[in-house]
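Take a look at this one chain, the form predicted on its own, written out in structure tokens.
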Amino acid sequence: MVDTSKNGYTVVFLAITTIVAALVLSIASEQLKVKQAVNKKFDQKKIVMKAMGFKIDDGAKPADIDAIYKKSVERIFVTPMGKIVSVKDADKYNFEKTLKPVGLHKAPVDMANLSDAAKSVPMPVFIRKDEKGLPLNYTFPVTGKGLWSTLYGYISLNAKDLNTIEGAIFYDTGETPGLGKEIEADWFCKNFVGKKILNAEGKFVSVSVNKGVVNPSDKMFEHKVDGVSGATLTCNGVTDLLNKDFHLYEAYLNSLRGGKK
């Protein structure tokens, strides 16, 4: 029989217990990472689809979301020069992480003097299609700096005029609850629906967040949305990121418009 009263037994027992516990925790951690990755991919699809105008129930199952997505949504990648490119392991591609190294992460961006690396950055475009396969809208990711955090969102443009915003979503911000965090609220996001990124002459003017409520008599009414009270810096960040990222997609949008500005 093993003499359990000896120190050596205690040391060996503790070592084995520690190793087994570490192994169990390691396996559990890896399984959790896989589950988290699947959930994140599912949530991202829901966010994109909501920006496109799909009605997504909070209790929708991943299989149902995937079925709608595969049937109605196409994802492509384009460069700031408007060229359509392919991306290896596209599902693992992190668009936001590619921006900072080449100077495309904050406004303003000098589009006339982009580096070669910046000119070739793949940027995702999500296209909602009807039953005949014709585009209904084009959705673009937008990202920039707020007051405390990085801001993330998606903006959808009507496919017919490539000018009218059909949907907007902001998510996962680390802004102040009750203030800057309000950019994630439905009331703020719905502000953007119907706004225009081109003026009457077809010139790009983007959309800006106003300080307070926009007066309907304002000549830029179609290009402004109501701001969040007490969150000026966060709202300025939204204005900057929209201007920046619409510029990044400008060459591609112009190609869809037939080269017309």
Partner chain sequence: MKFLANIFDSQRKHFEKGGKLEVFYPLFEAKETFLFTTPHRTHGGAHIRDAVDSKRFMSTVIVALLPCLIFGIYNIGYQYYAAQGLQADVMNYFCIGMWKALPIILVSYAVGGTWELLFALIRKHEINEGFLVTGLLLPLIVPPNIPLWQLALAVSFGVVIGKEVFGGTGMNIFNPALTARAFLFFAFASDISGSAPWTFLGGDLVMSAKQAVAGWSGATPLAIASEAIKGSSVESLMAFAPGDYSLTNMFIGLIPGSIGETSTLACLVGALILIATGIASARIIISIFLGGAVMGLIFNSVADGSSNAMLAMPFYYHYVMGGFAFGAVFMATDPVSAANTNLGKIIYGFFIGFIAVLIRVVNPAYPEGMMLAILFMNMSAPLIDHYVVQAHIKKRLSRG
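Owing to the predicted nature of the structure, the values given are computational and were not obtained by experimental measurement. Rigid core (definition): largest C-alpha set, two forms, superposition within 1.5 Å. Residue numbers count along the first chain shown, from 1. Compared with the form predicted in complex with its partner chain:
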Given for the second form:
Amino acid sequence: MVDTSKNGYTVVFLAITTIVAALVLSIASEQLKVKQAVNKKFDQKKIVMKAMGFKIDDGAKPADIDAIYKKSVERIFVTPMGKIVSVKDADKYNFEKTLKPVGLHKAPVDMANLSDAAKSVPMPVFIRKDEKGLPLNYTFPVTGKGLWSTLYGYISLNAKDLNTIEGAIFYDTGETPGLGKEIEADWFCKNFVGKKILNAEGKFVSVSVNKGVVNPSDKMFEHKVDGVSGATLTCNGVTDLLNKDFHLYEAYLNSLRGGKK
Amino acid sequence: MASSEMKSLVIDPVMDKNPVTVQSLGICSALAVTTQVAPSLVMAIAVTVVIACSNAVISSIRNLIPSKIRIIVQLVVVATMVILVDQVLKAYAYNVSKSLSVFVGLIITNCIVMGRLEAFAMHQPVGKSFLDGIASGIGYGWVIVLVGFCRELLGSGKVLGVQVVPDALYDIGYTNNGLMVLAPGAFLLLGTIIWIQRTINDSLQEKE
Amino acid sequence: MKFLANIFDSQRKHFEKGGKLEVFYPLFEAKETFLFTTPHRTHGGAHIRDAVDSKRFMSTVIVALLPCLIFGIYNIGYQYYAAQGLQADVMNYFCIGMWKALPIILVSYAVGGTWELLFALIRKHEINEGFLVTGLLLPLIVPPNIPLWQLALAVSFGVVIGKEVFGGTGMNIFNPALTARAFLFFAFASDISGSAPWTFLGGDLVMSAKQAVAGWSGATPLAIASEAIKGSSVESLMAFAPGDYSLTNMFIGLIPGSIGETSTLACLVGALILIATGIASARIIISIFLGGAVMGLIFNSVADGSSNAMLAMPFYYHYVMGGFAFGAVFMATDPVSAANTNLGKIIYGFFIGFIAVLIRVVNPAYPEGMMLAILFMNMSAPLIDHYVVQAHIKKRLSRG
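Show the form predicted in complex with its partner chain, please, because up to now only the form predicted on its own has appeared in this conversation.
Next comes the full complex, this chain leading.
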């Protein structure tokens, strides 16, 4: 039996324990790294694809989803000025984190006086393509402040008119369950489908969240979605962030519209 | 090992010495991860694995550990186990690990783990320590899975993600209980379980 | 009465110890003492010569609640017609109001009473009178459109979790009716928030749903004031076209809201009854209004008018909106959950008013800060009493 109370023994024992633990952990980490990375990417892809209108099973295999994504989704980056730019290490690029330092993370954003840094922020656009490679819809991330937390989402616009919303999704919000968090629910997200961001004259009016159910006879019916009752402030947050982010992408959308004419 | 000793080794942590309802340990995670059954189940399994394995490891080297640094050594072992579990979950059960978020990492601060190491594994042989770990894990597990079951059923109308409350019931005006989705819902359920357990077993009540 | 008394006397033997209906003694006792004074007499010297036992105590509260109840019933009918842009005579208002309020009160008493009886039978004690008041308080602080099954759940929660787990009447930390209201607020948020729940517009099994006039909205004054973005809350209230949200009208109470709490006037009548009979503590009520005023004035002084419109609202608006007055008079004064020392009552009341206004103004998600403030101070009441008593002891000791 060794004397466990000696200092030398203590140091050696601790060293061995630490080395063994470190060894075990690094082997495990090395073995599992690839699988974890796939999972993480897959998760974000799934959300984007849901906004695009793909029907995705919760139990779908990552490989299958990946195959569809590779075939029919293209991602590009554009700046608030409408320029298409390329981003190094695009898979690791964290768009939400880049917005904050340049002041684009919450409404209102003064589009007329953007700083130079803000003007050149790369913002992702996901393009869903049909079999022939023609764009079906354009999807971009939206983000802004809710009542308690940051709201994240994706909005998908029809590629033909760049006006009709084809899908919307909000996720990972920290709003009040049963009230503000309802914006993540299917009924609220489906609410956006078919709404228009331009009025009859082609002027931008955005889409806002109504207080309560929208009256079909409302003149603005095409630009309003049913609100969550009792969650007016979260809903106002959604209205503001949509307005903000449509503006950020407006230059790019205009360049697409101009190209068509 | 005598059979009665064996029985109390396995049964006590599950019932009369339950770590959650009797010793009030591990409450934090019991509140945080129990909004649904699936994460509760995974959490229960993760905690059981961590306790059982750490117990076994510490017990096997219990005579070699210098008593001055035994807490540090215990921490190293527990931390290693927790990180392993976290890594495995991230690789093989990504959705669940996402909903458990930091709480897998926080198993390290779960007092049940350190408590069993100090109180049991430091003085008992490997086999018994391992068994004690499993029993403590199950004691923790059944409580949080039960809480998770009630919260998911009442709060979302689902069990394990499958809707069990029929649409017909929603049509006539039934709504999900939002309180169950919030952390206080878990507190209330936990309190109710403790109330029932103490009513059934008088010996758990404090004497005045 | 003599006839009834004879029946009770002849039947008592069945319910007393050893009788065949012994289990149901609590039920028998409750009925008997409700009608007559209790046959039990104090053994040894009697110390109090007063007819007030806790049943008389409770019935006085009921009487004090009547103005709120009657006005609330009238108001349901009034809002029903007002939303459709119509007017009707008083009887119509009352009929509509009764149609909505009676089932709520019945469910509240039936469910709560069942739980009381159950616990009395299991624990073998007499039925507590406390529920007599709780059963009427709860219907007065819920919206008229509350689904009855939710109300039943809330009553069960209030009685079982709010009271019985602590050992029954007199042992509870929180006011059971408010506990039930808090349960409703957090559990079924969508049925008790927004503008729909506060005005009955038909649409149940018998009465067909009516169409509200264009532009009508059932938003409560609190909601209007807290959501006012530009300009001050007062202007938003005045500008709210579909309803009359002037100070006077809110004081009288012809506004949408929970059944019994809209009328500050009726609450004050109740307060007079309670204070005159010595049942509620005037100290608590007055210091609540004082606390609200202090917080309101603090907010006024820091208001810049842009970020939060409610900051600039005069404090007396808080008195007439939502459940401030009702809570101050009937909820905070519950002797079981309130502070008991004289100084403690003042501190307790002051912070209820203070916190209620704080929550209302600063936290837009919880417009009804009064409920949360009272529950919070219920929790702190024993602590306040403890320190008041300790301070008292110290003072006495230092005097030598």
